Structures are given as structure tokens and as C-alpha cells.
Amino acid sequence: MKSYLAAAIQMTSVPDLHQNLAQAEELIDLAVRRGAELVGLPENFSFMGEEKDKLNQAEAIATESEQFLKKMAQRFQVTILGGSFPVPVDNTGKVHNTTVLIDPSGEELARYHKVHLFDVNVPDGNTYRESSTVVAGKQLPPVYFSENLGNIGLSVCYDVRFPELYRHLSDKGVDVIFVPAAFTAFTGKDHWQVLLQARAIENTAYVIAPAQTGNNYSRRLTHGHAVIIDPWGVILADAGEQPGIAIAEINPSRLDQVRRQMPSLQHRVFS
């Protein structure tokens, strides 16, 4: 593993699937050109809208989302986190909240299906059924190895409540972990970034974590601050509440120092 640069993006994405890729592609060649080689977009970066149109449009959605991905990896030559999409899941009419990991070449590295479905009544009053729509994946996170890179680990969102899915990417190893998300601008204000700096902390690994924010339509507010985490716990890159990037360098220097001093993954009791 290398020291090298990454970008968590930040968009404000909508229900028109073809803005919403523009979007993306500017800043993902904003990362590019200030140095980043492994980039990350939100939770539904490429349609964020009504659930009944998202799931009328899903195949186009999915189609389009995975070709602009290898695009974006072949053209600036960097491994991409295509933080969510919807991909439609046969004989269900429903989907699976997906996210794939490309290489620079467009070749797929991983890929996982949101497993913690978003199934809340928020206290500002709206009420939110992910399962409506999104079949639950049925198997633990990837962590894909990178000699360059470091051991990259998956995850969407809500997933990040759920300490005991990050473990399972402790125990595999990860250095990075993603956390593409489109967090409520409620819970976001209290829970965020103390959820980030945890599952970061616990695990002594980076925390990458692309995010949405603003209104995405309708009374949907999402909290934005996009950000990467050291293993300390300490907010390297914090992308404020519009769209844009938080750019960060992943360092393993800094990964052996913390895991020394602090190396509390080798005094576990419980497994």
C-alpha cells in the first residue's frame, strides 16, 4: 500500500438521471485534477427521487449508472466507488440498493447489495420504508485487496449503525472503509459524524464517506458533510453542506502508527 489521495463527492442529486451524471462527472474531474486516485460517490448518486419512479425507471437507471462508471475509471484513469444505485431484482418488482467498486481500467472489483434497510419514522415527521422498495442483500460486505490502494471495504448508509458489519471487515483486514450515504438532514446533525469517527476509531481504519446533501425533491433534506476519517478519529476533509469534495490522503505511515499505539483489534476476548 501506497500514500496516495482520496475524494469523498458530494452532490445534490435529483429524479432526472441524465443532470444527475453531469453532475457527477464535473466533480469527479475536480477530484482528478487535485490529485485523487480513488474516488467515491453518495448513496444514489444517479437518481434520487419519488420511490415509484425510481422503480420505473430502474433498469435504465442501473444500466446507465454501471456504463457511466467504467467511463469515468477508463477516462481519468482512477478507481471509482459508485456509491448507490438501484439494480432491479428478478420476479420481485423490486431492487437492491447497490454499490460497486471500479478499477481504472472498467473492470468491476466488488460489489455489495445494502443489507440494513432504512425502515424509520423521523421525530421531524417523515416516515421512511426503504423495504417498500429495496429487496435486502443477503451477504456480508466485500473487502477488495489492493496492493496500492489497501484493503477496501464496502457499505451503504444505514449500514453504518451496525458496528458489528464493520467488524466483519476488521476481521478481513480492511484499511478503508466506504460509507456512501444519503443521511437524513435530522439524524444527520446528531448521529453523522459520531457514527463515522466510530466505526473509524474501533476499527483503526480510514473512513471514506461520500455523501448527499440539500433538498433532493420534495421534503427529502439530506445532511450532507461528506468527510474522510483518519483511524484516530480526527476529520481529515469535511465537505460542508453544498455540493462539491472532501479530499484527503490515505497514508499506511499513519495506519501502522495507530494501530501500534492503540492496538486494541489484538485484545479482543469476545469474537
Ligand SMILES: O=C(O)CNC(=O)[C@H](CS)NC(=O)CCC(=O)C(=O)O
The other form holds:
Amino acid sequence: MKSYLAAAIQMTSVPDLHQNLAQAEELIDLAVRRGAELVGLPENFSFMGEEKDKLNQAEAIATESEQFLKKMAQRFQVTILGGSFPVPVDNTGKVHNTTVLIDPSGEELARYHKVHLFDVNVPDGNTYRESSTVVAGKQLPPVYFSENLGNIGLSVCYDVRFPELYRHLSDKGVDVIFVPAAFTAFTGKDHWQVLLQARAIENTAYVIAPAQTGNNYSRRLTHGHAVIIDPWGVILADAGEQPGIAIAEINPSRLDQVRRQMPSLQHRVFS
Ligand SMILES: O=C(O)CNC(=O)[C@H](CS)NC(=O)CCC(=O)C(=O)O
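Next up, can you give the form predicted together with the ligand of this protein, since the form predicted alone came first?
Next comes the full complex, this chain leading.
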């Protein structure tokens, strides 16, 4: 593993596939111009909108999102996480909330279907029933072992509240944990940063958390603050509230140092 720059993209995806892909392209371009070699897009980067619109367009969203990610990875010669996008599941009328990792040749390295679905009545009055359109994944997320970029583990948004998933990634030797998200503004203000820092600290791993921000559609407001967190829990970069990027160095000697200074993974009793 080498030292390199990673970028967490922050965008305001709306109910318009092509507009979102254009926005994502600009931000990937910005990240690459700043030197990023690993770039993450947020959850539902290519479409945020009413559930029925998402389902109606799911086929096109899935196909075009995948083509887009491969094209970007090849054009810019970077590794890209396609935060998530809906992929139709045969005979269900529903989709998987799917995230994929693509290498610079356009090859797919890893794929994960979001396991924990956001079925929550948020106290701000918004009701979320992700399970009404999404089939939950049944497999633990993969870790992709990259010679250059370290061991990269996947997860999506609401997963961040379930530490056992990250303990699994940690058991697999994860160095860099992705948490692409579309956190609600209401929960995000109190929970987002704390949860991400906890996952970084308890697993002594980097966390890269691309995010949705702003008003995506109707009354849906997302929290923003795409961040990159080091294995000590320090916020290395925070994209704030506007669309943009958080960019920071992923450094293997920092990983070694923190794992020496705080060897908590070696002190587990109930494992
Ligand atoms: O709102 C939308 O249309 C888009 N939402 C999403 O893409 C997903 C699934 S509904 N959001 C979350 O998982 C939020 C989790 C969260 O906010 C928390 O855990 O507090």
C-alpha cells in the first residue's frame, strides 16, 4: 500500500438522471485535478426522487450509472466507488440499493447490496420506508484487497448504525471503509459525524464518507458534510454544506502508527 489522495464527493442529486451524471462528472474532474486516485460518489448519486419515479426509471438508472462509472474510471484513470444506485431485482418489482467499486481499466472490483434499510419515521415529519422499493442485501459487504490502495471495505448510509458490519470488515483486514450516504438533515446534525468517527476509531481504519447535501426533492433535505476521517478519528477533510469534495491523504504509515498507539483490535475479548 502506498500514500495517496482520496476524495469524497458531495452533491445534490435530484430527480433527473442526466443532470446528476453531469454534476458527478464535474466533481470527479475536480477531484482528479486535485490529485485524487480514489474517488467516492454518494448514495443514490444518479437519482434522488420519489420512490415511484425511482422504480419506474430503475432500469435506465442502473444501466447508465454503471456505464458512467466505467467511463469515468477509464477516462480519468482512477478507482471509483459508485456510492449507490438502484438495480432492479428480477420478479420483485423492487431494486437493490447497490454500490460498486470500479478500477481504472473499467473493471468491476466489488459490489454490495445495502443490507440495512431505512424504515424510520424521522421526528421532522418525514417518513422513510426504503423497504417498500428496495430488497435488502443478504450478504455481508466485501473487502477488496488492493496492492496500491489498501484493503477497501464497502457499506452504505444507514449501515453506519450497525457496528457489527464494520467489525466484519475489520476482521477481513480493512484499511479504508467507504460509507456513501444520503443522511437526513435531521438525523445528520446529531449522529452523522459521531457515528463515522466511532467506526474509524473502533476499527482503526480510514473512513471515506461521500454525501448528499441540500434540498434533493420535495421536502427531502440531506445533511452534507462529506468527510474523510483518519484511523485516530480525526476529521481530515469536510466538504461543508455545498456541493464539492473532501480530499485527504490515505497514508499506510499513519495506519501503522495508530494501530501501534491504540492496539484495541488486539485486545478483543468477545470475538
Ligand atoms: O431520502 C431519500 O430519498 C434518499 N434516501 C436514501 O437514499 C437512503 C435510504 S431512504 N437514506 C438513508 O439511508 C438515510 C439514513 C439516515 O439518515 C440515518 O441513519 O439517520
